[in-house]
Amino acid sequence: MCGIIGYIGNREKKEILLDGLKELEYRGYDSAGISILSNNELFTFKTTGKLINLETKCKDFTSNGFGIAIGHTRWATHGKATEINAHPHSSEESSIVHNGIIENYLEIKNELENKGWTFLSQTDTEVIVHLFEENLKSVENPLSAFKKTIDRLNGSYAILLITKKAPDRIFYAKNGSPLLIGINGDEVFFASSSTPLIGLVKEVCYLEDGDNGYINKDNFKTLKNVQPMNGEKISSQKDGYRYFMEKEIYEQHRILQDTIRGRILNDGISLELPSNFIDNINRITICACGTSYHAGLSAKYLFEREAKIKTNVIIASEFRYSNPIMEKDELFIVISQSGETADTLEALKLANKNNLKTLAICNVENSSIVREAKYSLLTRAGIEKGVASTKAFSSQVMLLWILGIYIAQNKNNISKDSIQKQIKNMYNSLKATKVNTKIHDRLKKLSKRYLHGHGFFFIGRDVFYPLALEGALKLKEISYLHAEGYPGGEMKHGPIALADSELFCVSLMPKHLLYEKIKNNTEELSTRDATICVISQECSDVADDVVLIDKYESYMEEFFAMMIVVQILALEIAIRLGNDVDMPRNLAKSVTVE
């Protein structure tokens, strides 16, 4: 959501920004712009849609020489996606891009409008650079100006500044939404996530919320936490796949392989956590939203099925606002695919103000969320571009079924033998993530069947039922199908109310968990005239479709083999339907707002 990228030095400043925000494109945008000041004039390009319209539109500009640039990809908060709306915002000699949300600018909108300023957009940031130019009147540098206009804003936010009054640096600030600077020899870089700038920069250094002030290309070194920069520069090739979220679905069988690497040993589960980490822990709470809560709740299965200890799941942005208790033996888990999700660090900072022991669950080292808490365990998933996320959740549910043998193990809890079944289960689940390609042609023939109609099921139980959850969340994102996600006992009590000729329901039936009750559930959905899918390694008399599995031993290993089939199941309906899968709509990647 909202990406940023800035530029001190003397390359073609236009195109050192264009990279960058076609590396963050994945995050989700509606409108685009850059702002490059060169020989003392200012040059601003907006547009609205993809990175393809502000390229044209600036073709034929170019800056010679030393310069600072700045740039954005905005997705819509205040204001709709317009050109005029699109960042960067301007005043007179100053320009602007912002992430986060700037919770009093009415109050300062209305103040500036009093003295005389005009608003263009409909914009939270536009009151940023006006205020500035407004404090410029009446303080001695532009430095100073700056900090007494950050001094005034509540809210989140990274910014950038830059102005016709200070042209050789960039001014900062960060507070809740992520913000890096990098540099390398005389030529200095800011990016809203580490991404754009992998090969760019040796050093890199990872704001904190408070910091403020500005960098030119001598004064980097003032920074505090200066890291080298770590990572190989990520391909942007789709590999012969047509869309990222496609080649994604199939390489989580590679990746699974590296989130388990060095974790699950011969006699047993080691993780990178202290050897006292699970002493004095007598419940577990799971904190995330979207995708990530979907894997919370599959844990939460799995830990007190085999680790025997109690577990809470609760949607981030809910949690702050209920007045949560916490207890000094609770466990705090927090899961993010990007470590950014504002409202799972927000969550995150309560329970580290309330000393709880917290853990978190993430792919993007060195992250807000990372960084905040007092233990991570990475999933290791690589960069991944799809919006509709696929691999950041089965390496999720892999590594936290890990972290719930690991639990199990160190609290005595499980035998020698049942650990070592459990391996088993997780080296086969892996192998079940590797797709079929007969199962993909199949689920291309079937999904023309289901184009229409008033809505989908999808239907499970016990651990299958949060995979139900994920596996509708995954058709609503892409396709734009109405979907909704059921445990298969709750039918009888509402939602059956909606069963005719006109609804699909995919069924998710496991022969080693619950079998005969889902199929029961289903059946009372096939009675009323629903279309059913049973997805399953066994034939069903219940279903119009089947789409067969290979035969399993465990139920989590069927469980990694129906979320690869309902993964390429929303994949080729959206796909049927013409939509750009890897970015659907009104969605972004990576949540930085409330």
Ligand code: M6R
The other form holds:
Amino acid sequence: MCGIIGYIGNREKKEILLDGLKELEYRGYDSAGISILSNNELFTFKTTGKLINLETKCKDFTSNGFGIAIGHTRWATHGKATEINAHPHSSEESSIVHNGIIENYLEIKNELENKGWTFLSQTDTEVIVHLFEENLKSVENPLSAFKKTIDRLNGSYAILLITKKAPDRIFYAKNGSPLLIGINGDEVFFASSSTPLIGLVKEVCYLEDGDNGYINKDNFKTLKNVQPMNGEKISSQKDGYRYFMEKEIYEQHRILQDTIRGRILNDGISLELPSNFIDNINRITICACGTSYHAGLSAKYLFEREAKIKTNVIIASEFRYSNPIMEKDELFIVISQSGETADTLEALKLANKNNLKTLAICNVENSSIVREAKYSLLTRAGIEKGVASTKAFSSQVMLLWILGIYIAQNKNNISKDSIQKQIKNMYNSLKATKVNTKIHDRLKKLSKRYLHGHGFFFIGRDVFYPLALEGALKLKEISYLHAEGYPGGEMKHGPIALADSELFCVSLMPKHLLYEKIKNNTEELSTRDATICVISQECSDVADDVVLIDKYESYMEEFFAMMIVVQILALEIAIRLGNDVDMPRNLAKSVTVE
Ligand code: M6R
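Any chance you could show the form predicted in complex with this ligand after that form predicted alone?
Full assembly next; the chain just shown is listed first.
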């Protein structure tokens, strides 16, 4: 989704902006631009498409000496992905970049048009820069004009504005969209996430909603809540893999060791939570979006079965506006890879407002969701670059499983023997995520038979139902083929009407959970001539194709082994179709607008 970079200092500003935007590239965008104010001249460059286009456009431009600069990658919301709609947006003497959505922009636009302002773009953002210049006419200084402008905006925003009227400073405002200020000596950086700042700054300040003002070389020392910048520069290398997604699939067995480190002990489960964490909790609500929602659905089965605690799972965008009933004895869990998903963040704020005990399961330390939640557990998957989530999902499911056993243990709902059995299954599940290259080769060959047809159904039962949803999501995200996940038993209640030889059905058939039931459901589809691809450790005579996984002793091991298969199947089909696996069309890595 949209990304922001800003810089105040003496270095070559173009390079700083382009390098920063490259670090944000994996998040998804469709156009980009930069504005640099140096020697009282304002230079703006914008292009559609990839950053290389922007680099080419400004290749002959240099800016020596002190200056201020802002840059942006745009994921279109208001107005198509055109050069004119790309940020920065400029008025006569000022330029602005913005993440988020200004909900009352049409009202402001009408007022400004009546006062003679002309708009070039179809964006909500352009109103901000013209409103700022309009306000400059009636107030004594740029800061007052900026504050007056911000006061007028409804919606979510992270904003940077530069103006010839104050060429030594960057004005900023944050509400609902993340924005950070990084400091290195007397240089100041801004970014919409920490990734571009790692390695560049020593200290960072995570702005809070409602923060606005300006920063220049003199006042940044007065910033509050400045903390050391943690984190190592992530490898931008694919390490021989064709795509980051492929690398991340192969990494899973290694990162899961980090997920469980210090949490699975010889005599039970230990988590970084207070000992009374689960006291007075009698029910759980899990709220998330996309893949994280699927991880949450798997947790429902595990929590209810193992910890015997009632669990409700809801998509965050549905939760927010449904007037949800929140009970005092409820634990509210949000799950998010990025920690910045707007719908999940807002749901969390609502739960906090209602005084629920809130817990974030998240991959990004210091993200908005981690900072908002009362408690948090990190999944420790490392930065995920592929837009289609893989290792984030496995680490979420593993951590939620651990949490389920932790709850069972602390509520005395589980015997010591059963805990030991679960721990053994967890270790074995971790091993099950190591990619078997023979299975990968088989999927590579098999993928050529699944490039057409009128759709895919992924079916599974119990925890394999959320895995079916996740398999279908992976496939549609990167192959652009229509795919749906369904509970196996539900097909005959409608979807089976679609069955014919051009309907592909990927059936998840675990030996250790409801095998006969899902086999029957698969047979029902086979009888109606659907093309069946079975994933199982057992051979199957109802299948057109069988992807045999290794032999496992528990259903969760089968879950993780099948997860690898559905991820690779999606990857290989998308590669054969010639798609950009890491940056699929229309998608953004981190969805910071609702
Ligand atoms: O960062 P989050 O986990 O909160 O993101 C939620 C979804 O946007 C995300 O899982 C999305 O569905 C992925 N593209 C799935 O591959």
